[in-house]
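A single chain comes next, written as structure tokens; it is the form predicted alone.
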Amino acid sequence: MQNTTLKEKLIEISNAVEPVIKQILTENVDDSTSEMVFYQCSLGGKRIRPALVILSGQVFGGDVNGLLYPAASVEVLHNSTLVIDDIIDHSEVRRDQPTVWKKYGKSMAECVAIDYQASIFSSLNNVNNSKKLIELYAKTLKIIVDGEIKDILFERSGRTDEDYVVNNRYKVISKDDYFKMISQKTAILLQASCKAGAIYANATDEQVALMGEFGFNIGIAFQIRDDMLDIFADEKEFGKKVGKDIIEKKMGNYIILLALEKLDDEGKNFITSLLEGSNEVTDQDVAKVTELVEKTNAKSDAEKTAEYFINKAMDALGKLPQNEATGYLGELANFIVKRSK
């Protein structure tokens, strides 16, 4: 029986990652930048990848001080992908907070982003099985940034004095493609989260392979339901703008897709012209394309979708041993197909 809530729980797990996190990032950096350069971290977030380091590790009896290392390295390599990901797409906003670039300047953002990702890595160097994390990392660093070059490719227009971009954008978008995409821009950190955990406390490879799937899988949820949200949710719980796939022009958002399925040709025009025009795209704008979407039933099928990902996820998770941390890690599944931000 679990002795605290999953809230209560990711707060202990956030408590005792969080020092570490500051400690990776500012090693080896000047006492003038180590606050720009934990600034990105320092916004906070829900912490679910170093969550499931540690929980994921603690299934098979893996010690908490050593799992801190590799669930902090896993942190700071999604946050070195956000840094990353708020200059390509422009954004000004994260967490309520200015985004690095907006707050110390471009050049400044780019410097952070390297600086996280040499931190990834000189951080696991003493762990436990630190040469398969480090493999592990890497590759997962790699895959991210094809899925991060997938999305950019899914915009409709923009960036027109990039030309690499704009003679290889998709020229149509399938489903497809989607999954694709956010296999390996979103679903694969969730993956190596759990993978690294089970590798770290020295599971099988069967093991380390079906606690993948089990993350793999909430991966795919998780990027639905920030699909979900992009359009739907409150902006000031979210933290972030709604409207921001639409704003940006994309198509890699799965409600986006599922509603031009739907709709009449009038509706369907009216998206495809306003992400393929140069003209900016307004609040109005957004406005109407909501108003589109609510007509037809695509956040429902998203909604059955992302419980469908989930169900994998907990087929997975059931072949693996039950004890007090693989019940923390069912909770969280649902709670990430639940969440409002």
Given for the second form:
Number of protein chains: 2
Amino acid sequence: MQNTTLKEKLIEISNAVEPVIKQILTENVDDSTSEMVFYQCSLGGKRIRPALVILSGQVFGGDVNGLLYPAASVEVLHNSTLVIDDIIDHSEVRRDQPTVWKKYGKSMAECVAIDYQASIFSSLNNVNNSKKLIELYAKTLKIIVDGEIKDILFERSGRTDEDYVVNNRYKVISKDDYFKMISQKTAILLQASCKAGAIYANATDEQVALMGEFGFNIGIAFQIRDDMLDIFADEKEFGKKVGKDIIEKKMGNYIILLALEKLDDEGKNFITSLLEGSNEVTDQDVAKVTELVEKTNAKSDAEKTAEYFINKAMDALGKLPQNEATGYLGELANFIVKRSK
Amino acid sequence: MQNTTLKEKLIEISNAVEPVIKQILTENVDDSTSEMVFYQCSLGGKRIRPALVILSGQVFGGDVNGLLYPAASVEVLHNSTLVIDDIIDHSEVRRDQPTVWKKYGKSMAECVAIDYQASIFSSLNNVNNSKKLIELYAKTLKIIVDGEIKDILFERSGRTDEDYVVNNRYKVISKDDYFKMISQKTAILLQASCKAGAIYANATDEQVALMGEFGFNIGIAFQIRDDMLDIFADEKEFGKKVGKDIIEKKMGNYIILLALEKLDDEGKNFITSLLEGSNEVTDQDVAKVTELVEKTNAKSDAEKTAEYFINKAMDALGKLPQNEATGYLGELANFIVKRSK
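Return the structure block for the form predicted in complex with a further copy of the same chain; the form predicted alone was the one displayed.
Up next: the whole complex, starting with the chain shown before.
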């Protein structure tokens, strides 16, 4: 039925959305600033969120040209959180390139992030059903912030210069806490992407809700896969440093949470002391944690959990009109849970 | 004609807009975050921008209840720039209270700023002529960012950890550069406030433009007055530290620029070496700069320039319907150029 593979489709979408991202980011910006503003988005990425917007819109017959605007907006929204994340986490490298703050300095990065927020909303302002879309994106942005705050408060140590964070850290992190955090930090944006496409294309409220259910559940699976890759990825293929969550002493990683449930006291103590301690985490420490985690069934449990959410997503998708776009979305769901980068 | 003095009117507007600011900032935010999100706006302020929105709307018969939303939005927009400014300038105190980053830490302040941006647009989304207002606010936000970037690149030294800033600083700052910078950093938002009220109240394009001209010109006068107060204010009445621009080695201060034109080489060298040097500026240094500036006619020249822009503003206002609201706006313009805090 499909003449184009998913991979080709994603490249096609990425190529179409690229100039729109550049346009919305740089319009109304001084020439001298525009390169700096576009930089973060010029680093590339899989553009999964724009693809979700466009494919979800196409499920209901939405036109690609119009869908490019909410698609570009969602990518700009996502990248705005990356700009801020990299400042917060002191991350110096993203996609083998210096992060925005590393390249332009923190004060410039702070400024650029504001341009991103403004671009999201001006881009949505002239499309079909703009009012609903603006409401959706504004709400989503706030929920992501709450997720980001939780992620920070899940950290076990560090930020000694930030009393509020130190005093308000979660004492214990339950699986419920974890799922709440990744719902807010990650799944909500994939949900919003799918809803946005459907809203743009005049889908019914029920269809928008089902499309959102699809997006939300692949979002949860996406984050669980992300957590797995953070521990087990092949660093070369992954393109990012493995063990970043351990190095940043983040407890908001599903694999670590599962492993801690299963490890004996010795193993458990090693991981908790490492994360709670003030020493820098070495590559050797990361290797030791990986070794401990591998002794448990955390990896296969996490894989099963991700599969469970993908199945839920596919159930929702099954209730929607079946066409070429739904086909790609199904493939995308399966790609997400199997991806190696 | 007016039963209420300007001061009473401003308090009335401030009281009406306060709960709306709180509402738009904290909706869709977790309970645990909402205090932190509202904190910056809870510090108070003159609420001049919301007053401009409401009064400009009332010139054309706009209803106050509806105007409260674009009014609250503009104050949230303004405060979002203050949150970021305080991070960028490492400012620890605002209105005698710790700044957001000082109280909650930098990572939380970065997060909170995103909530501010989202709130601006969700608040505008359901009011009369929302599309035009969203376009206006998004564009204004980007222009302010360019102004903020210029203000940073006008600094004479510091930020040694930010190569981009160091390498891209303005070599010389002309008066044209200064006026461009304050147009973007300050005047554009007062312009947008006045335009917003008029747009909300269905004013004609010509009326919106005149209202904007009024706002823009009082904005320029406002910033010139701000620069004067930074050097000459009575610190107790001012409520802020005097000489902050000198301490932060900012050349984007009109008084300093005027004084440098008039001073002899010795005085000029003292100021430029102080700003370009890497040493911290002492209270004694600030006193010496003030003394040097007082020897020139910079202060009276700046006062004349501010008056000139207020007159331009009043000309524009004179072409608009004359009613109670126009009366208050005229008084507000005169207050701005005479204010001591």
